[in-house]
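Next up: just one chain, as structure tokens, the form predicted alone.
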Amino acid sequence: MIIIGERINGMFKDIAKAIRDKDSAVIQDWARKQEQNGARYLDINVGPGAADPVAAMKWLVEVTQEVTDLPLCLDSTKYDAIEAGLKICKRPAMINSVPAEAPKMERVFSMAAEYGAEVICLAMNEEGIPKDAESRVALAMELVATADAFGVPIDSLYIDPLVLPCNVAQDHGPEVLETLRQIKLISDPPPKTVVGLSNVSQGTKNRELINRTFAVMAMANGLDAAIADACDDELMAAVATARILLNMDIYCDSYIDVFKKG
């Protein structure tokens, strides 16, 4: 699974604090953190607190890229925000996210075409996010059929079925992990998935241990991506050994320090 650091985020104090004043050195010590520790793809977001989201999201891609080559995700609701970032970025970025609404498909996936992105691809509409695992995944057919219309390629498409905390909304927990069976099913070759995977736990207890028991479960049922704190050494060590078990690497007993030097 890889795993795209979410650390860098307007919306934790010490980022939205560093955007205000422009303290590069933050920045660029959390992108340097998470790459050592086995992030592969670093999100990008300005949070909702910034003046100019378009000049916050160029300054974080422009400082973010001084100190590491990984792509990155670029996340934001302002679309010109996420173009802006993609205009400058040295590699193939991800763009995160869309919604199956047609006039944010039609925005999104013209850009993908046009930089060579890949994209996260939220399984909801505009009435929301559906309860069943069918549903999700008929909003994910959609999301897939209206990318290869613009020339987007499938499998530079990743399913977010939409993970919610599992203390106001424990049921759909299961059915997340039955539409990350079937997203598998639905094209040849089928679209990549991935989670937001902090959502679950979001005002709960023991967040850690829920992240890194969902992960672990979400894995067995073909989740290939998440947006998470590669910060977290049991849940890197936890990731590591689940692609040991369902025998996606080959065992060594430094595995673990191999998953994070990738």
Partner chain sequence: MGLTGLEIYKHLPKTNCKECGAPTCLAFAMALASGKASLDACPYVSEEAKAALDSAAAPPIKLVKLGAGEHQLELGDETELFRHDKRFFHPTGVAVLISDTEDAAAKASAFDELEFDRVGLHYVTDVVAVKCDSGDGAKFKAAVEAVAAKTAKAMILLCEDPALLEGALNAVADRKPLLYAATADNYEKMVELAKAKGCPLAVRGKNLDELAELVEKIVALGYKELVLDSGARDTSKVLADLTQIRRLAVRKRFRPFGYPTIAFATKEDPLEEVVQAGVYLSKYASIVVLKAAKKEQLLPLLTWRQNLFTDPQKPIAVEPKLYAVGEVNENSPVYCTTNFSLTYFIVEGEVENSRIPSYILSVDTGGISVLTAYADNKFTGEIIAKAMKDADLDSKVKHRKIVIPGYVAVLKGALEEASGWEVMVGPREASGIPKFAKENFA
Given for the second form:
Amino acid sequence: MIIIGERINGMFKDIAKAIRDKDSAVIQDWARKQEQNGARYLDINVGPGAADPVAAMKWLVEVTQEVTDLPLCLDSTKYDAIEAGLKICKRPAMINSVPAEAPKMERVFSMAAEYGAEVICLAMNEEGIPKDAESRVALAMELVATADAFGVPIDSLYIDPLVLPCNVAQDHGPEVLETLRQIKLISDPPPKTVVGLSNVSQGTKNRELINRTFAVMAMANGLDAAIADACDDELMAAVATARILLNMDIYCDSYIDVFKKG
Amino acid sequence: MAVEILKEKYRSKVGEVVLGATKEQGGTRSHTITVGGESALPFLHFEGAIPNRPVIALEIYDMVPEDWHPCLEKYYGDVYADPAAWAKKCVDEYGADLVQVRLRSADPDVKDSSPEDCAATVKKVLEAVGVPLIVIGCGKAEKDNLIYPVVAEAAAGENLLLGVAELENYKAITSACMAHQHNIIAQSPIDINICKQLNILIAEMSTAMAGRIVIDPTIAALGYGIEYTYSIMERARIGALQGDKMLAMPMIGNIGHEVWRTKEANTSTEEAPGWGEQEERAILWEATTAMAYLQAGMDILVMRHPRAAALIRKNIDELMQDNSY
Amino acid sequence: MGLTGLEIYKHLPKTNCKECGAPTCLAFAMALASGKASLDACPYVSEEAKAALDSAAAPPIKLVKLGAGEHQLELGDETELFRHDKRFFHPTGVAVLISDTEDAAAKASAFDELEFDRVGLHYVTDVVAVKCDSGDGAKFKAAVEAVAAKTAKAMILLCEDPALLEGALNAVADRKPLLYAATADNYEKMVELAKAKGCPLAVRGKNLDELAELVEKIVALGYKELVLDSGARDTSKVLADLTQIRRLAVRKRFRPFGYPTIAFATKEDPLEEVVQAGVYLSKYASIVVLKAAKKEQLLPLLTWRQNLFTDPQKPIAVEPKLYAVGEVNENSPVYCTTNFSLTYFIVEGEVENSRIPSYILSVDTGGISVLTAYADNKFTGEIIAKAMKDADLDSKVKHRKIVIPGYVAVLKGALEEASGWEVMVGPREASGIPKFAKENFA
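What would you give as the form predicted together with its partner chain, now that the form predicted alone is on the page?
Then the entire complex follows, led off by the chain already shown.
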């Protein structure tokens, strides 16, 4: 499993401020820190308060690319902002995200095909997030079939089964894990899977412990990527260890360092 | 019907290591040799680049070998006593891409030659041939640690491939290679985890050295556990292509040395009539071992019998032909 | 793996009628892919779709049998690309080629001698291939009969003229030889012949595309006992084709390639031929055919086959017994170790290096290494003492000293008590043996 560093997000106060003040040092510092700690993609989200999301996205992409070669994950509900970012990304980026809703899929998948971007696909539609695994998988299937029709390679899709906080929707946990397993049966090659890891612990105590426990459980069920806090050392160590135990990396005594260095 | 060819998409590739240095580069070699760089499994040109062909080194000793099979005398007997002439014969007559000098005489139980003697031999061999050199110690760590700095300094600028570093003993040789800019053989005992860890430790001493490592997974001969090393090499190479940087190094194996210790190479025709004629059997024992390791991703094959080497050179020629669809 | 949801979906009516109980055809396809529904629930599915879904359940590569009786060979039924992922199951058949223009009887009479004993194992050259180079039916038939009279091993008959082939086949049909080969020009007649005699049939295309096409045509005629040849003869191209055939069969369940394969070494020089055959054996050929027929040429190839097809999960054992290294006598040192082959061979190599002729007692630990065996109580004082007795060590040497591996130094007391011998603790790693021997036995 790879980590998509979540920290460059306008939801965080320091990032929101940096966007307002055009203070690139703050952004670049987080880009470097996340990369050094083992992030393989960097999520870029202008946040809800940005005055001009398109301009803010462009600026974030520019300043981030000045200090890192990591691919970016452009995170916005405003597809114009995403497209503005895609135009200036130096390497193929990831679009975050699209639900199983026809007009949105059309816009996003044609954009993905044009820019060679990967896409995070949410297992939800106009009716919301389904509770059981079967309905989530059916939505995933719809997303995959639609992406395929638009000429987006299936292995460039990351299906997000949508994790809910365990203190309000405890019964979703096992359904999400089952969804992760079944998504691998959709096609060959199968789509990849991703979760927004921090959601699972929203509003709880022991957030970090819950995050890393769930990360490891999800990995055992085939999870390919997580949008998460790359600077959480315990999380990164748990992920590195799970990769060893799942025979995804070849063991050596320094395996945690190796995972972080990539 | 058109068959949809299945090509693997790999994330990464094997690093390249350059051996030897020409006059312009600060050495005296007539040319350099680059190994590694593969972005596909062995010889699968249809899905990636195999930019450098695997190379064959012939092995020489710095003394008359006490235990080489008599059938090798007709090829090397006249030069056994003169490492420079021996190396020259390997290159000029037997077409070796490289020569590996094993400093056997330094073994305290053999002749206990001094580090200075060893360095003098290496210098003589360097003068005699234009190909890049591989130099390995006598196999006794304590003594080898005295030899590395002296040989490394004497051959400064020549960009040797110097061996061997082991998990329990890698610092002295790594320092010697760092100081005088040579490449290093990292040897692990048929163990992929130690192989990876040793590469990390060397890389931690110097990031520059990380790009100068050649992996010796410790090979076994045909019939003597070859399948263990074969699988380790396959796993390491797949790991490298999938992005494991600490396994993404070219690989070397002492094929001649291992094969010529086996019963099948040494037992006479009379003693084992059921096994056929000795020399041809030995040649094929060495060539078959080499053939298998080529299929597992070996980049530098250190061999002994000139006819086995010639067979493998031909095999490499053929396997290097493009097979794209 | 079976069919994926998307593949199943392609075969469904896509009407979202809900009669199966699932809300959409997509959802039903996923339920099928995960084994939670049965295709019977769909009232509108076509026969074609049913057949496609059924065939996905078959193994990726069909098991095809060559020959009859005790020398029958099983080919194919492989599931892996790399032996370390599980194992390779059916060792490549090694076939020696005899032409009907040479003295077939003479070459065949030596064929059964191409069997070898080494490290307690018996290696066999399994197949004899007779080729019609003469273009003369009578001559070919005579050669086939002469070969059949000399060996009972499995046979391949190489002749692309169905009429000539039939004549020779009639003489040896009960041996169920592999018929080589059906091509675009002759396949209908070849299939007829193979069907009539119940023989496996090789199929040769000009390339992978033509091969796949030909296989589909033959399967449509109702015959599936097939062995594939892509037609390539250059080493590099054969390697690529064999790799593609295996990959597409295993990874993509590409049905036309779900059969064993045959490859031909083409080199004139027998040594080059062995190396070339070795490449094909390493990379997926189910049968390799070569002309080389000397013992020294086949022993290395058969040894590689034996090594490659061992089960990586299972430790390989050497025969537990007393081995003599060099010209031993009654004063020679005695070492003991387990019968895990890798351990034994490493110890043997180092004892040889010590240049002191010695005995090595390989103790039966079920083929596991020293420390594992010790932990498992399979390498104890009593067990070693019993092995010493079984090997009659008392009468082999005059002294009463035995060397045990340094890692199990703790066994010294127990073994001395059980055997009455003096126990010397050797080095922990085998590489220390030469020094140890020099200090103690030189």
